[in-house]
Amino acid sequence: MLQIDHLTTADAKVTLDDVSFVFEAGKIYTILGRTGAGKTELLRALMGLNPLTVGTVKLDEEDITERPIRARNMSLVYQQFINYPHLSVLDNVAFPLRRQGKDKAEAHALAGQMLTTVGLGEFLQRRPAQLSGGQQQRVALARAMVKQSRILMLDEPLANLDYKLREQLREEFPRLVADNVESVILYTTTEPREAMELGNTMIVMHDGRVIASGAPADLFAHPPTKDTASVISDPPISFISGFVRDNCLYFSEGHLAPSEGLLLPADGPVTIALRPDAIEPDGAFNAQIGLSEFSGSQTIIHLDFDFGRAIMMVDGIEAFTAGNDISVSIRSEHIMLFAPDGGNITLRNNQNG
């Protein structure tokens, strides 16, 4: 178990500021956070890199805040994957395990092991140079898990790899981890789908906070807050500054929002989120196609409302002409509200959150 209390950083181009959290063996923690949202910093300052202000690290219970780096069985796997490009593949892997004393042959037989598991064991006395882009990053993750940390940590890993490599590596990673099951495994990243296919526990940061933590479905259909919600949202969620009057929803004055199965607060100001399956072809609500992209098999539109702009997203590519009007209907069912101070207040006649 790795617990940390009360991490804050100085000094640093992103700081951390009063970050708890307890990590249980065994489980796949992915962090989601945009760029500079403190999730490299939490685990340099995990590492012992960067230096605390305030805050402890227990592992298994003992404080190791002040432990030496080479002292905390960790191990950290940057975006910029790093090889020695002078070692051969194999050597490369057992090169840890030969600093950690084993003999020369037990090194190469665990080292061997590994890279058979991340699939390249015909590649042993390659070079780094003579692998693809994804197989230096696999020499790099082996390498990483051959030591058996306690703690293993990747920093977006798939980051720099182009999509297909990513989509390949980010379906085999469970099954790369799965023997490391003394560990706590770290996984940063900034897109919110890695993240809820790959963790156990999804941990939202922001600003050097974490602000939400938990099962990532869970977090995705409730959203504790406005910025949660905003930045596990892929394409992005919209969101408008409401209000409710007389047990009615409204956009903006004139423009009565539809909230069939909400319970609506008091009367007072909302911001009223959308998220892009809320919106459809076809409705009472009139709106200008501002911009048209295809993403994968879909196709996402941008649209200019007269109280405010809102991202649709229809499956199959279509072509939608910037400029052009078109009318669109909004489902209540997929409608969020968070109230002034930014928490999730949106109930429903079926449920209470």
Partner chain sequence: MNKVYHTLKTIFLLGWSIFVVFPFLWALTTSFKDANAITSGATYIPWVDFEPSSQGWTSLFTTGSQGINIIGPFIDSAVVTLIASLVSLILGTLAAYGLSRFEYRLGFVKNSDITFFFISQRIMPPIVLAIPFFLMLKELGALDTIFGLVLVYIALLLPIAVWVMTDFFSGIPKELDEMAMTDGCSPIGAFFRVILPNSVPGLVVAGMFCLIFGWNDFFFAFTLTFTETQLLPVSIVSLNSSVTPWWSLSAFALISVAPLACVAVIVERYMSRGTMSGAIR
Second form
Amino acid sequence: MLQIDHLTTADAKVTLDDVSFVFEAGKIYTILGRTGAGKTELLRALMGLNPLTVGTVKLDEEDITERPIRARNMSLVYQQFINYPHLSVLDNVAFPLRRQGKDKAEAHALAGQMLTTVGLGEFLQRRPAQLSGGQQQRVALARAMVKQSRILMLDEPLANLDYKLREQLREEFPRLVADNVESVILYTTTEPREAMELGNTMIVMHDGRVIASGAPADLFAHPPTKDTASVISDPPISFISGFVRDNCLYFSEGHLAPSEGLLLPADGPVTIALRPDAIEPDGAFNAQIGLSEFSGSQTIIHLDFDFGRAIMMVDGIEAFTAGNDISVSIRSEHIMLFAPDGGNITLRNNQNG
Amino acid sequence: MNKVYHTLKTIFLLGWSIFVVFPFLWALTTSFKDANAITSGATYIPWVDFEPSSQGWTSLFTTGSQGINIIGPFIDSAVVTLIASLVSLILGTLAAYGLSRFEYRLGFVKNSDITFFFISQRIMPPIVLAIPFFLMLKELGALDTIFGLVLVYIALLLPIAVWVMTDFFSGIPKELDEMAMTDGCSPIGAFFRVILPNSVPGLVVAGMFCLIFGWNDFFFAFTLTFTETQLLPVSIVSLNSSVTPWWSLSAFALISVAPLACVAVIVERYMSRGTMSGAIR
Amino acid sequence: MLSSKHFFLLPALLTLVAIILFPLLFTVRVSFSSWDVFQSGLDFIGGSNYVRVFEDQRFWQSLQRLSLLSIISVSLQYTLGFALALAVWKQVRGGRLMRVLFLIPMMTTPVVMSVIWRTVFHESLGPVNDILSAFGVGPVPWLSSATGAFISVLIVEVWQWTPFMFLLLLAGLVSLPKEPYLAAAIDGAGTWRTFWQVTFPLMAPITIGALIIRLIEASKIMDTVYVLTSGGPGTATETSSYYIYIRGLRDFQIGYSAALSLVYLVIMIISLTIIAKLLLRMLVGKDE
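Could you switch over to the form predicted in complex with the partner chain, since the one displayed so far is the form predicted on its own?
Entire complex below, previous chain first.
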């Protein structure tokens, strides 16, 4: 169990601001946040690479805040494919074992096994520079895992890979780390899909703080704050300012918004959040088509309403001409409401409890 | 147009090549001349203009009143240059690594100031230091000794090593050191096990510059040594001012510039790989 | 407490402080003394050595001469070095050989080559006048006239140090990005315009670095002069370093030469700083 309390850093572009959390062994924690949210800084602070101004790090009740990096029993996979350029792939993976005092034969045997697991069994004698990016990252992963360290950290490990390799390695990832049942696994990413797919628990960071955490599906369905909703939605969620009056929901321009099934708060301003699945073609709202783009087998259309901008997503590749008018409907069951302070105040009739 | 440009370029390159080679060729032919071939005016082609003789070369290896001993100065030069370069390279590499990876603070003095202190030593004209060096070595009893010269040359070469290596290390990602430490190395272990083995190109460039500046120094050797210790540049200058014949001078000169002329081949290799550009900025 | 970070820095720092800083401070002290061949030791005579420096015409003339020599020789080295680097840059046939060849002079010991150059410039026995006479020129008094001696020193300096410029500039050219050239080619810019609008601006940082390094080195000129002309004829090629050397280690006026060398050092630092600032403004400021 890894417990961090009030981690705070200074002297850096991105600083951590009072981060506390308890991590349990054998689970994968995905840390989701935009660039600059403090994900890397959190990992580096855990590692002892960034000095803390306040805070403690405890591993199994033992305070390791002041422990030198080499004695922390942690390992880290960087976003850039960093391996020891002067060592062969096998020696790269054997390196941490040798530092633990294992003899050469044993280190090589274990390293060889690990490399076979990550699918590099035939490249043992190559230098890292002779491998592809994906293979280099596999070496880094093997080196991080081979020590069976208590904490395995991966800092956007797939970010620098091209699409195909990223998908492939992401699919394999749970299998690769399956043996590390003793380890706390921390995995940072900027991609909501990746975070939700890989994490047992998802931690959302913003501006150097943890702003939400929990099971990925729950967090996605009920983001506690507007910032959280914004970070975990991809394609982006649209926020439109509105207000409630006489138990009716209005967009800012005075357009009545659909609110069937929603329990509206008292009169006053609210922020209406529309995920792309809240908007469908044909209906009562008129909008102008802005940009339209393709993502996989879906089309993402940016819409300009009188009251603001929102994004609609339709299945299949369809041509929408920019500048044309379109009518759409907005589905109230996918609307979320946020209070002016950012808190989620969406309540639905059919919700139990 | 293109043709004219091409012709001009070829003429320019050819002309410069001749200019570069000329003193060497002249020295080479002169080293095989005898008194007749020199005092009768400039001669160029052996067997045609003059009858070659090997006395220029043999005189360098004969001892006694007729001979000029090149072996002693050559060894002295080599020893001083190699030791000073090696020490400078070791100290300079360590300092450069420290400056590129750790934060030092001494009052208002920061890393960049320390780096500047090292590099700014190159601005110091040798003459400014020559007099205090002279007096200092006299106090130490190290005038006219190899030890004294090595000491002075370290001051001369250390800034070069720090300069080249600081730049080199700034090009090695910090993540590499960090990874070594997470893998169980101490900061010093990380340097020796991981950074140093990956620094060979930088070390070669820095070492080469040290060798060049050490081997080619004349001024300090000239002011701080007399008879016991004699480096090549000083010996040739003292030969020059006595009545040494041109053939011996030429042979002597060729032998003393030969080792480093070979270094040009290594420099070229690193330059075309693009490794040098980092070391320059 | 000594932590591991001090293991890296301290040995070099202490070595340099011990070898450089103390002697330098000692020089400052000596410059206020009358230490000379008749009376050695540290007395205190106030600033009279400095007063003497400011009245010493020979010193100020040597500084002027040094500036002229440095500026002309470094400009020539830069122009020729850049031209050579450009010519060799994309040269495939024999390019490798030429690169090695062009680098050799900077690897050779200046005084040793000066000994050779002395024979080359020899008025009656040297090859230069011999070749010139074939064209009906000469004999040129290379080392025995003021102008001839100055030009001889210049030629040797250019021969020795153009390779250094060539090395830096070629290394710079090799690592230039390709995209601007593509853009220039698409715009239909010719060789000349491509050079002035793409190559030269991109090379500005290296140009500044190279010029400053060479100016620093050139301002110390002394070896070549000592062997080629011994500062002569008269004082026609006497540089500041050489003059201070004569006062200090030949006339043994230790106190006075210490004052001279400190004035020289301060002037050098100030003028090199100004030149560096000016170069930065000229070459970098223009393009932004």
